[in-house]
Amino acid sequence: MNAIVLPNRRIEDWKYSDLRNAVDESAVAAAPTAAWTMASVEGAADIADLPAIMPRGEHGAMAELAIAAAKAGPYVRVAKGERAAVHLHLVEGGHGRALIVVEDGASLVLRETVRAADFANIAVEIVIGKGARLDHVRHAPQHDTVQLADYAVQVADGGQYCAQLMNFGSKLARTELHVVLEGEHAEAVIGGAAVLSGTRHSDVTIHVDHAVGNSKSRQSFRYVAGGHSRAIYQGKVTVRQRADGSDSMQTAKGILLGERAEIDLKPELEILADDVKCAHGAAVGDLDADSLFYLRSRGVPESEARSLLIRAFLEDAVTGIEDEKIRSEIWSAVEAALPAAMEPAP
């Protein structure tokens, strides 16, 4: 392999997850190919290994990485107009590939879980066809080292992908995704939210690109940090030329439950059409005070009423999970964060 340069916050796309100075460049070379379990839950689907020719998508310079370096990888397609429900697992680190292929007028439930405890760099493709849906839930657990994941998304006409993106903190986690809207009525509808503490680290950078008009996309990320943990929120939006009828929203919001915790978010609109309805916000800040002085008010102790607060702040991020089972152990997995982020920083 060639001498790898990392990204880091020289980089403008970088420069709140500084990759070079989080992870050895000769580790980033030597890592192995990456292992998933993979099963299929419900429904009809093909579960293979990786097909010699796969579609390529937009991705970043890690993914190109990874797509250049893994030698296997999960193949998932369900066929037009069935439905499915898929697990994948992924289980031990390296550089890693998967394809998802949703055809014309199929749908999928895609959930995926984290255990790999060493270095992971994932490059994955979506294909999304006319009329069909993906439900998508990742779940990254808390870890103590360097992950991160790239998604190309293609929406065809009438496709919907729907993302949940929960994320617990790592050594430097990043998700990126880069989601083309292809086809008109083309909808991608994508939200999260991380629960960080200690010195964890969360970046979730997205690009959605309307290529064609009448296509409509909505990120909404809620944000808590404590300690000297850092959470991160890029969102960029481009509405290309004559993509008319383009319908976009952003908003982003973050709580802080320390001195030394930060939460960066930035969203972005590239608007290149005329008639287009695009909007974004981005807040963070403490615990509301009006609120908090309501509860007490009421004789809820304070450590109580800034929990409560903080847990239906984050409910909305986890309701948008529509399987309710995984809907539910989403919310363990917040719970017992909780705790953690809201001790007090040494």
Given for the second form:
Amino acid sequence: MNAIVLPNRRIEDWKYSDLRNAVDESAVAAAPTAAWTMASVEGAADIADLPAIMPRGEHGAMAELAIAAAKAGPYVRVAKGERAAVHLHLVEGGHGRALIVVEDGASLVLRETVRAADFANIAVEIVIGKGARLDHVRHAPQHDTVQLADYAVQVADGGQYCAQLMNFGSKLARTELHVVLEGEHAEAVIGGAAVLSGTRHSDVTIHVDHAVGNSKSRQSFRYVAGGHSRAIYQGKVTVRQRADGSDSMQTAKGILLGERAEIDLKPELEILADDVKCAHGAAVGDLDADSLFYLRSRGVPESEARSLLIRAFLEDAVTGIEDEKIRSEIWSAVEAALPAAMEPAP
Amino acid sequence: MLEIKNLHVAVGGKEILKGLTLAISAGEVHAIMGPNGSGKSTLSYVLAGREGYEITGGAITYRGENLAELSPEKRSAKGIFLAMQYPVEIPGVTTLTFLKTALNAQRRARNEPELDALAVLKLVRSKAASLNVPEEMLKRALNFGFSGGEKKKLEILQMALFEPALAILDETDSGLDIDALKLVADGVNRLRSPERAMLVITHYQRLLNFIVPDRVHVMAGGRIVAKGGKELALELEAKGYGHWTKDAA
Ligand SMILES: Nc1ncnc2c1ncn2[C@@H]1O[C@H](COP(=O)(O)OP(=O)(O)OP(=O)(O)O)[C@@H](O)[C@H]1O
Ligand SMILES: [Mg+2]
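Taking the form predicted alone as the starting point, write out the structure of the form predicted in complex with the partner chain.
First the chain shown before, then all remaining chains and molecules of the complex.
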């Protein structure tokens, strides 16, 4: 591999995630091909190796590197009108590639977990056919490494992409979603949460492109940052010229639990069409003092009151997960991560 | 039971209570009336232990203890309950869950055994029925989207559930329809006992027809400017506060 240049904080898009500071260029260059296992496959999913000719969506800078370096990867396909559930588990880090195709009228519940205890940089192509649906739940547990994942998602007419990104932070963790709503009535519903403690970092960077009209996107994120941690949401929505009737909404909210924690929320709109319905909002704050007092005045001890309010805040982020089993698993992970996030800074 | 002596309280650096003195014995119901901005809610918050209310002078003694040293949750466990003028909306926390959490937290703090979910449900149901609070309301998020009157009813439901030794009702009657007012008054009267005391803050003499007070205090400019029996409320209703506020100024 040629000499590589890692993105750093002087590049606007990587301002909050200085990759050059977090990992050695030589380590990135030397990283092997990442490995996944199919932890479970239910229903009619075809699992194969990547085809010679791959669809290519829009990606970020690091994904290009993964695409160039990864030698192999899984290809999950759900044929027309079929239904399936697949659990992909990243077991070894490195540069990785994967392809997910949900054909017309098909549906897939894709659950993704990450065990990689070393550097990971994956690029995933997702193709959602007409009237097809993908429920994508990505659960990134706490790590102390650099974790990069970049998804290019194409959604055809009437297709639905529902993503839930649950982040518990890493030394540097960045998830990029590049979603193109290519057909009328295509929909992207993207949500998630981050619960961070210590010095962990989590960056979610999203671009939703309303390429045609009458498409719809929703983004909703809830962050809780304790200790010295840092949570980032950068979400951009583009509505192309003539993509009239597009409807988009972005909300991101953060609660700072640590005095030295930081949450950066940057929703952004780029509207080139005339007749659109777009809204966005972002707010970072402390726990609401009035609510806290109300609960305490009814006898609920401070720590319990805080935890009750934080849970209520985060619960909103997981109600979007339709699969009950996955939802309860994710919720357990949230509960497990909360005590550390709520710990007063040392 | 409660003794407030020459209390001075500042909020955001501004003195709001300016030498307030008031004593309530067990078994008594006291009413406080007074113009807007006279410091009634400030007093109620100080008694409940809200942050940002700085006691700059005087003392509050509750059952022989210095109240200022106790956290809001400790005060609650020791029997102080404030029905707030503006109950807080808390989305995401179910009302019933909250009631169970609060009740058991108080019991735990008093070394009493906690109640299981079913026992709490039974208890809440019976209190809710007596206040005409529909069960559907208990499944909703705490105070969230509740009407003004519904919020006040939920405050009284909590009072009935927690059975506090000292209940402070801050304008609980404001915003209640006449039937609800009677239900709330019944709830309060049911709780009256020789061991308990109540402090009822109101703008309307009407409430005091239902909850007959032992003493009525007039508050103006951050202190008590007059006191008397229940007939004082009638006199206030007839004459307004003009006379007292002139005195205070
Ligand atoms: N945080 C604050 N900073 C400055 N002044 C405050 C603050 N909170 C309350 N005050 C002032 O303190 C005074 C007393 O307010 P309080 O709410 O106690 O009055 P009240 O007697 O309950 O009035 P009402 O009958 O309208 O409920 C008011 O002038 C109010 O503006
Ligand atoms: Mg008031």
